[in-house]
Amino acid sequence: MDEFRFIDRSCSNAEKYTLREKLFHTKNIQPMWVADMDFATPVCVLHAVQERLLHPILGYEIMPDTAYAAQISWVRKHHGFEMHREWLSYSPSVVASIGCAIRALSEIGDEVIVMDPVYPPFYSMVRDNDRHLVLHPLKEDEKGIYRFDIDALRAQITPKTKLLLLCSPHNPIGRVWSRDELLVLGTLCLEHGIRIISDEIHSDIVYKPHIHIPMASLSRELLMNTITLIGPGKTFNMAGFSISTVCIASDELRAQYEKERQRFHFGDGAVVSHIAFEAAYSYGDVWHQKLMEYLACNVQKIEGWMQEHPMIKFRPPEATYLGWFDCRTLALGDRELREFFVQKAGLGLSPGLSFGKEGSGYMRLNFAVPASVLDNALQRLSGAIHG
């Protein structure tokens, strides 16, 4: 697909480029962790910021109605879930937006519930905060998929406890919670005053049968008690406009969020942001429905590969295009783990200890990249194994 063509990103400023050296000690290597594709950005939305562009004045201008528009039928088609105009307000990123949701519904001191392993800033955040972290292992079953214990987490709740973050889908596992896992979560969450702040970023990168499901989606009362983070950057693979959406339903939590979200001057955004925003929701089905195709077949790839090299383990995600490698039978440790993709495979992927203790032995592959991409990193990956 030309769509899905190799392009050289070496010679841009792109993040998982110039800073090798800083991270890995070495220029030398394929790099593989930071999660945005190495794709072309769908041409609707290059179109749109085009032409844009002809007009000469690039001035302040407001997040416009039908961007938000675009975005409320977008996901009412694709997970069925009704949002109103007046729950959105625009951020830069969902990181930010869990830090403002953090200040906004928590004070210092107080205890926000976070599954380990995790996107690394979900701790950052709840740290960088003055919050206190209430770490939430997630384990694998024998057939290797991952849960939470609800009658382990209801033991580690305390008065204290105000918050949890949930990661839906799940990032770096890939699982996509089922409706009985939100409601049983949920449920705990609304007995226990406890809001729920949802990162749904990865929520349009779901691999069949799996569906998403929104955890505001799933009651009137769990609408009321969810923050709901979401945006176009992972689906259509522009996080560099740094644009996204809080949607919360509850005037009273709005309320809080927005007098937090004030205080720190978000603003509305960058016209340019504006258009691609728009653009990607209004025109984006067919490239999307292509790219999961595309991702399918990668996925698949890297199963054939698993067959033959039962030394590292990898469960097919449900959702997101990253690799969870269980590297536990190498028999490394962490640090010669990572030593061991950087200098012999010559590879860069996310360190699984950087996800939580619960990553410990485990490395994380970004596989949203050419074909002709992932075929040369898993023969590196061969050689190091046989070499």
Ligand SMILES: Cc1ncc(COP(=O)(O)O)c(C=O)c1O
The other form holds:
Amino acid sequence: MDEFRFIDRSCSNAEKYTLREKLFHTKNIQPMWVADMDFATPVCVLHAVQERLLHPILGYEIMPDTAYAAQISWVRKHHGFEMHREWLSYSPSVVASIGCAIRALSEIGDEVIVMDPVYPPFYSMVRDNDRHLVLHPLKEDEKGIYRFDIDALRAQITPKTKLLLLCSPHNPIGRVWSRDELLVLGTLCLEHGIRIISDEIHSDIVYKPHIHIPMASLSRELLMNTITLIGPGKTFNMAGFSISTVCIASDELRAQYEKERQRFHFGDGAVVSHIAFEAAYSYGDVWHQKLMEYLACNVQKIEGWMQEHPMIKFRPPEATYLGWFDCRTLALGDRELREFFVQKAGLGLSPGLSFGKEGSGYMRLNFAVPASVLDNALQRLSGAIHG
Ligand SMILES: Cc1ncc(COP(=O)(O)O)c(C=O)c1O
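So the form predicted alone is up there; where is the form predicted together with this ligand?
Next comes the full complex, and the chain you just saw is listed first.
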């Protein structure tokens, strides 16, 4: 598919490529770490931005209601969740929103529940804002499906536990939390007065038959107890536009969040980002469907490869374009495992340990690449294993 053809990124400032030497001490690797895609952003987005640039004035602008309306329609159509315009505000980054929400809804010294393994800024946002981490380990069940343990989690709660930082769907393990799981978790939070910050940035990269259910859509009580963070960055490969939204239905929580937000002067975003955001949510549906088909083929490719290489295990993700490779059978320490991938296979992946203690022995591979690049990466990995 032409939409997902190979494009050289080494000549742009792409983080994934630019930081190769710093992180892997060599340029001679295929970078498969940062969670963006090596595919062109949808043409509808590029055209809208090009058209806007024909107007020569790029001064301050505000995010138009039509842009919010486009996201509201997308979320209604794809996730059955009815957001209202007044619940939404602009944010330059989901991670920044996490930090802002932590500061708004808890005090210094309070406890925040985070599930391990998880996207690393979940830890740093808690620590850097002088809150305490309550680490809840996610464990694989007999089918290799990661689960939280609700009784163990209940036992971890103290009067100082004020927030749950939820990753839904969950990076790096690729879980789409089921309705039952979300209800159990949400109910526990309601019982203990714990507010939920639900990072749903990966909610559109979900494979059939799984469906993403927004935590806030489960009940009136959970709607009023949840701050939902969403954006087009992952869905349409447009993280470089630095645009996302924060959805808060409760007037009380919104006022607390807004007060904190004012302290940082997030502003209302960039001219081209508003345009890109609206175009993506308005016209990106067909591209997104093709993307999901393409990614599903890449998942199958990896599954096929794994059947011939049982020393690395991989459960197809329910969501995200991130493969969570269980490399424990290789019996290497975490440092040796990383070196094995870089030096022997020439691949730059994210080490499992960077996602927390529970990630030890795992590597995360970003498979949102053209099929030819994935084939090549898997061949390199075969060579490293057998060489
Ligand atoms: C779970 C999760 N949240 C947030 C982000 C980053 O969002 P932003 O670039 O809007 O800060 C990522 C990027 O990988 C992510 O995986």
